[in-house]
Structure formats: C-alpha cells, structure tokens
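Take a look at this single chain in structure tokens; it is the form predicted on its own.
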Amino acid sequence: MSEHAKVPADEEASEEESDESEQAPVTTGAQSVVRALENAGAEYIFGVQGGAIMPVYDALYDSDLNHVTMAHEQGASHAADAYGIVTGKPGVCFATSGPGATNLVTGIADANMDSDPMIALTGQVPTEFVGNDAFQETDTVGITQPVTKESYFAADSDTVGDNVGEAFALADAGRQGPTLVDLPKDITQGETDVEPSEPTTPDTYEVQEEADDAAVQEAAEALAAADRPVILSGGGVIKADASSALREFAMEYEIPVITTMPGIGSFPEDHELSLEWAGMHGTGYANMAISNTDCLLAIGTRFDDRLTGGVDSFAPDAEVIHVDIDPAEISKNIYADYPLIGDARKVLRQLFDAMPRVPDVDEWREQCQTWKDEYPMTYDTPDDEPLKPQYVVEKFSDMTPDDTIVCTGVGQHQMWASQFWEYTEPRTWVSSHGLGTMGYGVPAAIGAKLAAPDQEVVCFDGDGSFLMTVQGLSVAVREQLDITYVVLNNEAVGMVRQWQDGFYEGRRMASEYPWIPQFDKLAEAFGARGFRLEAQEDVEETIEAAREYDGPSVIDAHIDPGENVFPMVPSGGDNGRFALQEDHLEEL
C-alpha cells in the first residue's frame, strides 16, 4: 500500500484477504512498471509526484510497495542512492518529466561514480510529442546515457514492464551502478494485459566471477614472497559483500590492511593490522605504509586520485595485485602486474586457497606499527579555544553501538567524520565520494535509515553542505525516522576556505557563511528537536539529549571556524610527503 492509499475501517478484513489472493492482472503500462518493481523485490520507492510520471503513481495506489514523497527530486535521488548502499540492492527513485528529471541527475551521476545500485523511473511527455519542444520535455535519455550503466526509452506498452525489470536487474548485476527507465505518458496509459518477466540482465551482458586459475596462483606467489605487502581493500569489497573473506585472509596471513574511503568498515579499523584510509586526507602511517610496500593486493577499488596523489609516486616500489569485476578498471590508472578479473569475494577465496605460505613480515607490520606511533591522528583541545569537531565526532563515536551508521554530505565535516569515528563494520559508512556532492546528507540519511530501521543513523553535515538540502527535514519529521543530523558549523565551505587559506594566499572569496541562519531554530521550525552546542563541556550531554528524543534532531555545532582538516597531501602530490599542519604545504 503507497503512503497515500487510504483504507476504510469496514475494508480492512477484505484487504486482509486481498493480500493472500493472487494478484490482480496487469491492464497498463504503469500497472506492468509497478508489477515489475514487485517481482524484483523492491520495498521502498522515494520520488515526487508530476503530469508525466502520474499514471505510474495511480497504479502505485493499489501496491504493497512503499512510496516516500520527498521534498526534491535530488534528495529521492540521493535517498535512494544511500538505500541501496546500506542494502546491497537497488534503491528505486521516481520523478516527473522536464525538470524533475534534470533534478535526479546530480544523484544518478554521484551513484555512477561510486557504483552504488540504484533505479530511476522518469515520465516523459507522450510519444508523439517527443522532440517537438513540449512542456516540461527533455531528452531525458540523452542526458543521463553518460552517467548510468544503461538509459531505457520505453516504446511500447506491452514490453514497458520488462525494460524496468532489466533495468533493476542491471544495477544490481556485476559493477553496481545507476540505470533509468523514460516513461512517455502514452506508454503507461496505454493498454495492455502483459505480464512482465521476471527480472534479468540483457543476454550481451556477462560478467566473469572468478579470476583465471593461472593468474591467481602467480599473483600468491608473489604476494607470499614479498617483504612488506599490503592490501588495499576498496569499496568493492563492500559492493560484493566480501569484507568476511578480506578479514580471514588478512589475518590468516598477517598482512596490514589499508581501505579508500569507499571501503571504509570493510576492515575492523580496530585490529591490529588495520591502518585505517589512505589517499588526501588518509592516515599519515596509510599513505607511509603504501609508499613503502612492494606488493600491493587492491581489491575492488579504481585507484581515483583522492587516493593516488600523483600516479608516477603512488606505491613506486610495488608490484601490482588488481582484483576487481570491471575489465576496464585494470591499469586504467595505476598499473597492474597481476591483473584478476571477478568477483572480490570469489576471487579472494580462490587467492587464499593458492597462498603457498604466510609472508615473513614481522619487521614490516612492526614498521606499521612504527609509523602509527609516529604519526598518529591527534588534535589539541585547549580549554581557551573554541569547540573542536574531532572531539565531537570521536565522542559520538564513543557512545553509539558499532553497526551505527554514519552518513555525510561533503567538506571538512565529511574527512573529520571518516578520521575520528571508529568503523567496524561495512555499510555503516554512507558517503559521497567520486563525484564529491554537497548536500548528500540530510536526504541519504533517511535512505540509510529507512533501508535499516533498527540501527542508529548519524548524519554529519556541514553548514554549506546542510543548507542545499535542509528540506529534506521535513521528510525525516513526517515519516518519524529517529535520525541525529550534527552540523559542524563553521560558518564557511570549509575545505574551500582551507584550500584558499593554504593555496590562494588567504584569498577567501565566497567561502565564508556568516549570513546562515540558526540550524538549531529552524529544526524546530521543520518539527525535528533543535540543539545548539557551543562549548567541550556540553558536548556528552548533547549527544545523550539528541539521542534520546525519538524522531529528527538537529545539533548545531558551532566548532573553531579556524580547524583544518590534516594530514593532507596537495592535489598530484606523493601520499609519503603529507602535511600535519598548514605550514608543512610550503614545503610540500
């Protein structure tokens, strides 16, 4: 039943009744969309409603399926995007035509980079208006073809219902990643007494599982036989619901694990062989750790340049282990010398049954340790200075359960949150990474928490980051989702400002936010519960307080609106030279 679908008092034991029958025969395109969205087994779908797309939602009124209005297209986007992040499977994603379509986009293109599952259904004007400039038109299609694994033009009513099937069963299929399905209007209006197939991929799609035989036991030779190995575990190791067989290899053979950031809680970050993230802003004994090995094992990961620095200096003494279920991904940026194409956890299985040997690499992992030691991931606290928001995270860290699962939007608040909450667990990180997209939060947090509803869901935002998307609020207090959204508030774009403060001599244009209102008050203007934090000594008592209250609060935190995030490596630059404060970039 859609949110809006009302039940009269004297119905309920006839629907009660209408749930065990079979169900009723498909009589439309829209009904066929609906249908196929059933056989898929999708719950939850997050959209807004509009002209074109509005057959579809009519036969959602008579569906078990759950339909979230959301306060803009880009937060059903984004919403979708985090819930099929947390579930593994594709988060489903509704908008009109014209401008509810272009709205999805920033969300479907943040979900292609980050390879998360994820469908989205667009109306379209009717067929014989396409092209002609019609109201609210665009060439849907057209614009997302970059940005997805495939983009469908539904033509034909009878078949409608299996273009979405294949869609959804794409997205979930191989690499993980966004498709969309263009509904013109005629198409679900239109007759029809097909039932759509059950979903499948298209017959040219083929993706291979396992690695060659041959080419993984030459890559266990080689990592047996290195003297200071490493794996580097991305966030395909997530995608593919590896992380249990990353950590029996890790420790059968005691090798150190670093992750990227989209794997991070692939690793418990508390063993002793974790050390944390790499890349810009990774740990100081990641980055040393990688710029010293000479056997690389990267798993599931696309070897981006937020963690690469500059190619010719990442990992230079390194032979190059590349797992992943993507043929392109392999030397694409970082060459590698033993190249296995398959699934992450297949192939680490197939990897830990050709090890010949665990490595010799006490004097390496005491060389890791060495390093933690030397560059540990500290921050002063003076009593004269203002609120630091990696005590604010640490301590949220500290008093929530391990399976909390943290979400961001982008800036500062989101490299704080990655440095100083303490992962253990996958899908407990909900972020947005390759396409760097402010504004993610507010709306993927209730994604996150609407895909897993009996685990506690942080939002960390940052002040610019939470003002793009604030309405979505409104959403979390309607559909009473227990979700802590904490604003570290430094009046500015952060990491603009930092950039600018350490790049730009100081030059700081439209950077700096004193003009933005009060997050606390006007939480409380949404309906969610608002808190304004300002001082060291509040900060538990804050937490506890938010925590407490059984629907969406807000923390406004107001942190030094001086802090920057380190350790940071300069755009191209060696991950094994990082500066731990500004004025370590001169001489960088």
Second form
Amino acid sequence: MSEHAKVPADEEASEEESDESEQAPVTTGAQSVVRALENAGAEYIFGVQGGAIMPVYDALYDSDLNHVTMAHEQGASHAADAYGIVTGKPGVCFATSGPGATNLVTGIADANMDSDPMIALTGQVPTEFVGNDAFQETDTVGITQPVTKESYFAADSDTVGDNVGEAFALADAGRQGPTLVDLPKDITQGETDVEPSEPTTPDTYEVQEEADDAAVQEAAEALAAADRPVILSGGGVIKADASSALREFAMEYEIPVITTMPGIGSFPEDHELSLEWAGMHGTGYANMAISNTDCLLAIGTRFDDRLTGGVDSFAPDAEVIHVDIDPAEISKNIYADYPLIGDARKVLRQLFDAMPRVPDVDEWREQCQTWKDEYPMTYDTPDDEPLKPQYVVEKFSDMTPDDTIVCTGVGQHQMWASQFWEYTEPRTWVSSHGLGTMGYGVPAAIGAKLAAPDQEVVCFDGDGSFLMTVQGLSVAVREQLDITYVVLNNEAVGMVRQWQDGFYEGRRMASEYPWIPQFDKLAEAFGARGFRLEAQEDVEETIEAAREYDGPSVIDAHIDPGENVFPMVPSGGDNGRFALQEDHLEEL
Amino acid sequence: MTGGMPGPSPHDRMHPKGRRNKQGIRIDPEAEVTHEPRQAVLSALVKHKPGVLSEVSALFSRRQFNIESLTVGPTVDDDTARMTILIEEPEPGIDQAKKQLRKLVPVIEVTELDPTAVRRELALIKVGGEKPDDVNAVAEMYDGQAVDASTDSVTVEITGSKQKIDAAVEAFKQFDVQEVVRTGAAALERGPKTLEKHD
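Rather than the form predicted on its own that you just supplied, could I have the structure of the form predicted together with its partner chain?
What follows is the whole complex; the chain from before opens it.
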C-alpha cells in the first residue's frame, strides 16, 4: 500500500470545507475517476496494475483511497464482492484491459447472481485502437453486459467522472448489483478541468420503495388466515437491512421462519421459530415446512432452483406472498398470488401494521417442532475416526463470538459450514450462491476482513476450491490480515464425487485429487502459519492456536473422505423428499 | 460410506396434495391451465446511444425469448429511439419479457400494444424480369408497386401486415423470386394514446 501525505486541516474551517480546500482541481480524466470514487464514499480498492489502467493508478498515488494489490484479478472482484456483502456499500475493483478485465468477469458474474453491490473499473486501449484488435484489447462492455446492472464505456474525459459516479450509485440503488465502467487510456490521460458531480442514479432508473397499501392489506389478511404459514427470508432481507424488522414481525405474529442460503443470518438460528435454511442441502425440517405450508411469505428471494427443486412440487399447497424490490422477480419462477413490490424493510413495516391479528397456528408450530425432533442436524460419529468435517465446523462455531464472519469456497465444505455453524447475525455469512464459484473463499475473506477489521474472520474452504485462488494468501500475508483458513481436505472435489457416487454409478472421473500439496507447508511458504489437523482430539487446540496467531493461518484439516453432505434434495426434485443417507437417493 | 442422518425415510413422510405447473402456477384441481404461446407486440422507448440494440437483443437471447421481429429507428426526439419487438411466448413469458426489458438502464418506457394497433411491415421483392406486366398486375393486387426494373429483374415494394406480405411473397414465387428483404413490423397504438413520457 502506498503512503499518502495528509495536509493538516485548518482548524478554523469546518471539516467539510477543509476537505474541499485540500482537493486540488482535477486536471485529467483519471483524476476525475478517482475524485468520483472519493465523492461516492469508497474506502478500499482491490485491483491489479496494468498498461491501460495505469493513468488511473497514477491518479490514485495522490489519493487517500486505500489500494490493495491482489494476486489475480479474479481475487480483486471476489474481495470487492465480499466487502460489499459485509459493509452493504459497493466494493470497488480495478483491472487493466484484455486479460485483466476478463479475469474480473467471474467475480462480476458472481456478484450479479447474488445481487452484491460492486463497481468494476477496467482499463481499455486508447479510443483510436478500439475495434482494431489492439494489444490487450477485449470488448469488455460486450462481455460484461449480461452480468452487470449496466456497463458503461467512457467516451469523454469531461464526463468520465460522472460515468463512475453514476455507476457507483446504480450499484447501490434498488436491487443492488455490479456495474462496470470501461476506461480507454486516452480518456483517462486526457486533460479536463470538469469536477465530477455528486453520484446519482440514471434518470431512467426508478425504484418503488413502498408497496401498494391495498395489496399489502390483502396479503396480510391471507397470512393471518393461514393455517400453516411460513416466512421465507432471502438475501434481499439482509441487503435491505431488514433483519431486525423481520425479527420483530416473526416474533410478534409467531410465524416460523426459514431462510434461503443467501438469507442465512437474517434470522437467528438459535431462536425457536427458526427452521434454518431450505433447499438442496437445507435442513429436513425447513424442507418439510416449505413443502407443507399453505401460505408462504417470501421476502427478497428469486426462487433459485437450488431452493425450489422442481417448481411443480415447490410449496404446492401455498398461496405465495412475494416481496421484492425488483418487479422482474415477481412470478419469474414461482407465481406470486400477492406481489408486493418494494424495499423489504419498508414493506415489512407496512405488513406489520396491516396484520389484522396473530394467526392461530399453535398446531402448525408444534408440527414444525416435531419435524425438528424427527430430522435433527447430526452426523455419524461411530468412533470419531477419521476426523468429521461437521465436528470441526461445530467446534469452531462454539468457540467464537456471534459476530464472527464466515467465508467459504464452493463445495461440500460450504454446505457443512452453512449447516453446522450457528448464525445469528446478518452480514456474517459470505459465500458464493448463485454462481457457485469455486475459489471464492480465499479472496472473499480478504475483502471481508478489511470491511470489518474488528470482527473475527474464518474461511472454510475445500482442497479443490482453495487451490483455485491460493495465490491470494500472499495478499493476506502482506496486509497481515488476521484470517483463519480451514481447508476441509478430502483430497477430492467432494461434491462432484458425491454426485458421481449417487448418480453416476461411482465412476469417479476427474474428481479425486490425491496429488494436492500439503497446505500447512504451502501456507508457511507464503509466510502464513500452517497447521495440520488429523485427529478429533486436536481440533480445539489447533483452532485456538490458529485464532491466537496474529495474521493469516491455514489449518489443513484431513477429514473423512467418505463423508458426504446430507440432507439432499436431488436436482429438480421435491423438497419434501430429501435423502438423509446414500440409499435414500435410490428410492427417489 | 457413512450412515447419514436420522429420520423417517422419504416415503414415510407427510406429503401435500397440491401441484404447480412448469410455469410455477398452482394448479387448481378443477381446471388445469397451461398458458399457450401468443403473439405480443412490445413497443419500447430507449435512449438513442451506441450499444442499446445489442443490449436489448442480448437480453432476449439470454432469456430465451423467441423474437419474431425487431425494428428500431429514431423518433422526433434526437435522444430517443423506438423499438417494436414481436415475440411469441406463453403469458408468463410475455410478462417477464416486459419486466426484464423495463429493467435495462437505457430503456425509458415499455408497453404492450393493443392487438388492434397499427402494424406495418415493408418488403422488397426482386423477381425475374421476363413478364414485367404480370409482375405489375400481382403487385397491384397487394397495393404494391414496382420500384426498380431492368431487363433481367423487377423489384417490387409491398407494405402491410405480416400476413399480407407472406401472401404476396407466395404469389410472386411464380416469377422466380431472386431476393426478398423484409423489415419486420413497426407498430403504433391507434387513437391519441402515446408512449412518450410527459413530466
């Protein structure tokens, strides 16, 4: 990180005025870009230098913005994504043109699927070369348009700052998501004395914040009259900072709450109304409740197929009340009988006030409790050997404060981390849901730790997933980030292997990784602390040692390679027909 | 392989009676309804700037909406362009197409035109030049006219509904059709109603 000299502020002047007096007027497009980010309240930039983005980096030299050099652009976009999840404000990432920009794309697509606020700025070849297949040229706007809220091509040094401001504001507005501004080198190098204006969303972008009152009233009546109501809380509840409104609502009206996987943390999992999360690897009780409900209040969820299974069998008896800020999500996958378009926090308030009474659902809650007793989230520990991944997660959860942030890669370890950690707070679960990006964990933990330096950060990863972005460890070491990485190592891409065993007659093509490195030693090579964990009796001690180490540490936990993830709803299946063990899959 | 988790097996569980169709709509046991595809004419006002057409057409392609035709041209306002998009989809798909289209940042306004809206398509049909009088006679039957003629070919212009142009192309096949170019439909609502936004 470069050091920045700070001019002492004039004590007489107000803070705001002194800030303005410090700022030299912009002279180039690049300075205007940086000024726009400052105006928008950016704090960290995750990026990698390069030819076409160099003028912007040069302008950063004189700025107070913190730049974190990543080891790969994919890491830059994942770190920015995680920063956005934890803070609620757009994370910022930079890359140069061509390969720099294409390397960012995975992280942008990931943010797009999960509606995470993010702005990506990419260098581009000078305007006169655009379209000529110049060195390190790609059509970045064309490549990223399908995976952003909007991609901008900056065409003028005088307006480039406004492009960036607008992109930043748009990333944060309404349904959050990623935006991109492509910056040709001549535009950022070009002279300008135009200061960017305050970031505003484009005039064609309209967001409806409150739902129609009459519609809210109808939905409230339906919910109050239901015999078997359930609240389904999605990632949008966290994005809208509606977790406390949700808690109040559910507790006042005593309605059981299920979350989606991105909605983890929106409702405390230790509360008696919580059924935890539903979907392919969700709890048995959540899936039973969602299959049998007669009124589903779904908030901030897009009914992804990992949640619904086959749509024909999803909550088949339920009238659906769907709250979403994006009208295009209404009846996209599951038909909404009561669509309520608006901000989750505001609509929950409206619904709270409109409810005619507390629904009479004692029997239903008892039924849900019965399912909790019938399908407990446990695992088999015949002789505690070999090491069980669930045990590692559970133990770690017990040892850490409630606001500990859990990041993950993608695979079996991600499921165990979501099933066996107890989440009680929003913005403590940082994972790749919609895109399912292996390799998300290492850089995401970096973004999360910088976003919340006072909170403990742990990253559960798999050996396959960890290996995809392991170079990010060098960044964690350089920045001295206190992150504990736990690799649940089963020498395989375990989820693939599980599917091969379940659905491909055990033909384990390209899923076993007996050649992977020793991650504890690899960690040491990077300058982090490494631990090897093999026995259950060492779990507590190893976790404690890793937590105590002030800097990044890696626990290479060699787990039972035979352990698989259950419960499981087969792809496209019926949520009420989950498998609790291998041989159930054959019945389904 | 490990044992898994405790609990009743899949077939010993309470199970609901209801069902949804493939469009996620709850099926009324009395009347099972699946929406059949229908044709819809969408009219969209968009910002007149580079890349808008690709943004719109890419949206339709990645969402797998089947476009019958798409026309675009400037309006009286230099900053806006207007697109007429014909799609054939079941009801939920049409609704989704409108919402997704409205979500695009450069899109100002979207509406589905009434089935009675004025719809016109232009076709240029180049046929062999051996029988220019007969070609002219057929063109007149379709309110068309020859716009270019040489010793080897005659080019005829026809304007009208898609059905009329389909019929005309069919009729001209007797004269050895060499080339056809069609614009796709442009459409406007009848009466005083407009799509322009008034502040």
